[in-house]
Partner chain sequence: MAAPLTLLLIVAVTIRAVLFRSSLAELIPERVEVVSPLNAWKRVVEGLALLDLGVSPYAGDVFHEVSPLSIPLNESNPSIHPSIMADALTAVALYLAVKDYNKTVFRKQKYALEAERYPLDCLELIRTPKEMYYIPLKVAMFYLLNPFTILSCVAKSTCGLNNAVIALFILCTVKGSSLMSAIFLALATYQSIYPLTLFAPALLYLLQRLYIPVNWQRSSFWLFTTQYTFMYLGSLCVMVCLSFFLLSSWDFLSSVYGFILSVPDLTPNIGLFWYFFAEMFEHFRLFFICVFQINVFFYTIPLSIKLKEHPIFLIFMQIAIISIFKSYPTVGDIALYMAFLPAWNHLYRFLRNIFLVSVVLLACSALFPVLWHLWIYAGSANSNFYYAITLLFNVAQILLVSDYFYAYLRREHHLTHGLYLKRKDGSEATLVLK
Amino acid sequence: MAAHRCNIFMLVFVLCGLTYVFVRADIEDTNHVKDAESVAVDIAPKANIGASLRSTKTEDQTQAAEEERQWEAETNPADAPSDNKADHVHDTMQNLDSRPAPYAKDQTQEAAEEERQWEATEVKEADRVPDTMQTPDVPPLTPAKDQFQEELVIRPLHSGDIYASFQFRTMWDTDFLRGSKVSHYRLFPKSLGQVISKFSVRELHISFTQGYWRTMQWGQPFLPSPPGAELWVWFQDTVTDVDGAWKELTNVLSGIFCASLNFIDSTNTVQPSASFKPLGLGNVTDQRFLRYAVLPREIVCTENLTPWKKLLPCGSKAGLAVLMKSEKLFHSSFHSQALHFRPVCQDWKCKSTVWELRQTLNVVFDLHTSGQGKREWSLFKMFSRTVTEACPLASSSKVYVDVTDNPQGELFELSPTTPLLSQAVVLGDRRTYSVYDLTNQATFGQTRSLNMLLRWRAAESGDMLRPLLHGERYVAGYGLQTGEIHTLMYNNHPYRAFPVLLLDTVPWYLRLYIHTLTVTSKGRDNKPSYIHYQPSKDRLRPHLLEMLVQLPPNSVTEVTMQFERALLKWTEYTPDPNHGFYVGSSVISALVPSVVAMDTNSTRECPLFSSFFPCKEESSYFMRVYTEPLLVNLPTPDFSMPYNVICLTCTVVAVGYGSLYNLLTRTFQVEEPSPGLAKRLANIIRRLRGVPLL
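Please render the chain's structure by itself; use the form predicted in complex with the partner chain.
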């Protein structure tokens, strides 16, 4: 009975405790709501600034829009001499530069007019200059030292999937590296800024990817990334202990992004000599200050997305980031979120540099299979949200829809229609986009929300342009002793050969044999013109192989290399050893010959997605392709019997020791029969008595 009573008391106590916990949680919840409200109030003044910016711009934009339409109507643009054009552009740019910074309304008007004029000449030469601007933004005029842009690109893929790419850019003209600390943050995330100034980071690129980008079905992504987590950092040349800084930085980033970046250590870090040059400004290309690491096993999920969203000026409360609902984003074929920090030119002359923070999120929705046979999509269907406003802090906020394959509207139907069209050269291809400017209230229409709807008319979409460069990788061989890594690189260009840089990072437990390296294309040996090989050290550093290979036109180049699988210590295996070990993607970097002229001016206003990799020459563009990561099985010991093995081996050693010890310490003697028990007892008694023994 006593026990029963005791139980009842316990129950009452537990119930009381639970009630208390719930009440507390409720109170805290209301507090949260209050917090959110206060943030919203905070944002309001900033929104005012944005609104004032917008008001100066709206009228220009409508005019520009008219011009755009006009341009579309024009079929045979006049051909002007190129030097004239260049001069003109130059003049305009100079004008733009020499313009005083103060924010006078008449000057703004004037500038806008000039820009428009310049754009008009551009439009006339649309054939020569592939890039056409849509509504001019006014970066040089912004009085603030930082600015923020956001955009979303939606591209219907030929496979029936939808590719959505978010890009957010924060630019800030500040000096992170001066002795005095940067303490006033407006748009730039403070958590990241502090890290950058503490570790003297010059460039930081980090990406988290779930799924593999299928180049042959989907074409090229705007920003490539390997499956898992990738991190590469250029440190300032003032850093003395780069390894120490790298170690700390990875741990800090691991905390910021809730990712396992703390597993980056010397065994998966390399210093590529040529593949990862700085993407921003700066002439330091000494690889000592570069660190590159990939964690192919990293799983990306909500806990990585939330901190990533928090770095945005508007968080996920306004602007395009509202669409990022994790339950939808992660219910997709491919998800990749990245963050790129680098110094870029402030203006065309590149007299001063600003820091650019680019946050990108790429996602491929498999609507075709999940849409119950209907091929149509809308923003709401994809994200279960619609856009209602731009981020008030953003200087530009746009949604682009790729309509290149649909010039006459015969393939699909896009609604609501937009008057704005834009052309951009992306990855050697001229694409046409419908543009929705979110800073323009008219975009949202009567419903105060933008929900684009795309409905296919044709059952199947046309042929896709095959990507010019494409890579594949697999492991050949059977058994757990040896194997062979095959990397295939496809050059689909019909008549141009181009060189590619192949970077392979292989963990130490797959012992590569460099003498088995073969590179063949079209059945012939293709000797790489440059090989940088750093062999691995057991438990210390991975293999690094970089080589420059010329890919003949319209060919497949196969790189093979044999390896041996090592048996590890039992504590070095992952918790699921028979799942296998991941080997990070190979990286193929190339300057691919372009059919259309590329835009070499990186500071000109163009859509964010087309301006990530700096372009040095017009005739080619930079491209990076990641191959599949590999999953390799290693031989495993029996994890359940360390004690048995220690005992048995020690026994064998003891047998050896014992038998030799016996022979070494003893001598041969004639065996005397041992007397019986009675006799021995009698002898003991006799010895005690001092009587001679028997």
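Target state, the form predicted alone; input state, the form predicted in complex with the partner chain:
No partners, no molecules, just the chain.
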């Protein structure tokens, strides 16, 4: 009975072991199938990696089975046949498990094949790219929507000075006014693009100028600007609150350029009716969307130049901008930096428009500021630097030197020489320029640096042709009650008259007498054909006067008008009221006859068909001239009076009240005369003896 019970226990134990073996084999088979499916899904691993993983797994499973057989043999030594049978079943399951499942094997092969195809496709595509680039029949790639150009124009002036003008132009084919915001900026400055998009600006023109351009000595500048800060903006017709947008825009630009544009308000902002038409595309005639303001007292410094240079694609790290060293630029007779934003044609057909951002910097170097007394100029002497490379982002980078007055080299010598010459009609005059292309490495020579040297040969520069249009302005009168403003406009053309548009902006504290307005030319009254006058309102808006006047040939037209000085509140005066108050420059706009069409020499050899009509293709050109700003003294109270009152009051209090207070609070006592010497000696002796004193 006991043996039978032992056999039953042994049979149950063997059945449990077989159950354990079959369950373990089934679990391992399931895990292996899952691993094979994951390998089939993932095409990245290689086939050999999977094989190594499977071999490693098989070895682990074989070692586990061996350990299990040893454990069973030690547990059941009497049941050898059963143990052999279990080993046979376990070995069979292990052999099945060591072979990969058919589904897993197929997926692994497909994964490896897909991987090989993917790698082959990638190689083929990489190989096909150079072939495609080299194929001549393939059309060129689509050009970039933005491009950048930079130029430097150097013009020797007849006064012996040097005029340098930097021109940076960024063009971008995009739409700032669409519903979705522009988020990707490559060459165009993002800070300015966001401002234009937010305030719906169509045209933006801003300039910062230190000094006054001497037209009679230097001629006409490429882009004129008045002393101080000038800002005029055209808004889109979708703007409902133009005044609010104008106020916010001035505050934002004040932060961008580190300037005092936040002082622009309704007291110095006007809305011209005829002047400052759009310079870009667009037939906008509604002057409600135009605002103009000028701050004649604005001082231009390095803090204004630094943010201006940061708007360039290359900054001041490469290209022509490396020459902009503030120490040299501000140590000059004239300095002006400007920024112009407007829509222009994309091509000559003008089927589409692009946005143009043009940054300009004009500077005039004085002959005597160098202290050497020699009439020799070079890039290093002017800017303390030389040009070593063009801006990598620029499609064009050139330096122009005006050699119109030096055709044979008798006036000055320019080195290094260049065979490239360019002719252009600038401000109605045909000019010739020597061109240095910075994108060509041969321009820099072996030194890899361009330092142009201009050495004067003649002691005198010759006579300069007088500008055809010139303006002046001054204040007349005496006392601090009334005065008179005189504006002079010169027409130096020998035989041709032309109309000009005069814009005057006068602050409200100069109360104009419009009935005293007189316009005279050659001693005769010259009646304007158009007058627009907007009177001022105290502390709200300035005077605005626009006139269209015909200037006779070779004449001086004088515009005079009387005014009365107003009394300001003591809080409205500047910190230095005795210095005076500035009045912005007058603006003269005109279509001036060209110098090319002004030639009256009929004896010069030329084709007869070209000399019958005096007008030519460059018969007239647009010009804008700014006069000097005015400095007017106003009735100023004696701001030292509070100091005097304080000093006088303190003196009265100290002397008068102090004496009375002493008399009322002081106590008086009768002082006996001091005893004699003999009596004092006697008292000393009596004190020593203990006897009462005398």
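Residue numbers count along the first chain shown, from 1. All values reported here derive from a predicted model rather than from experimental measurement. If you superpose the two forms and keep the largest set of C-alpha atoms that fall within 1.5 Å, you have the rigid core.
- If you fit the rigid core between the two forms, you'll see the Cα of P635 move by less than 2 angstroms.
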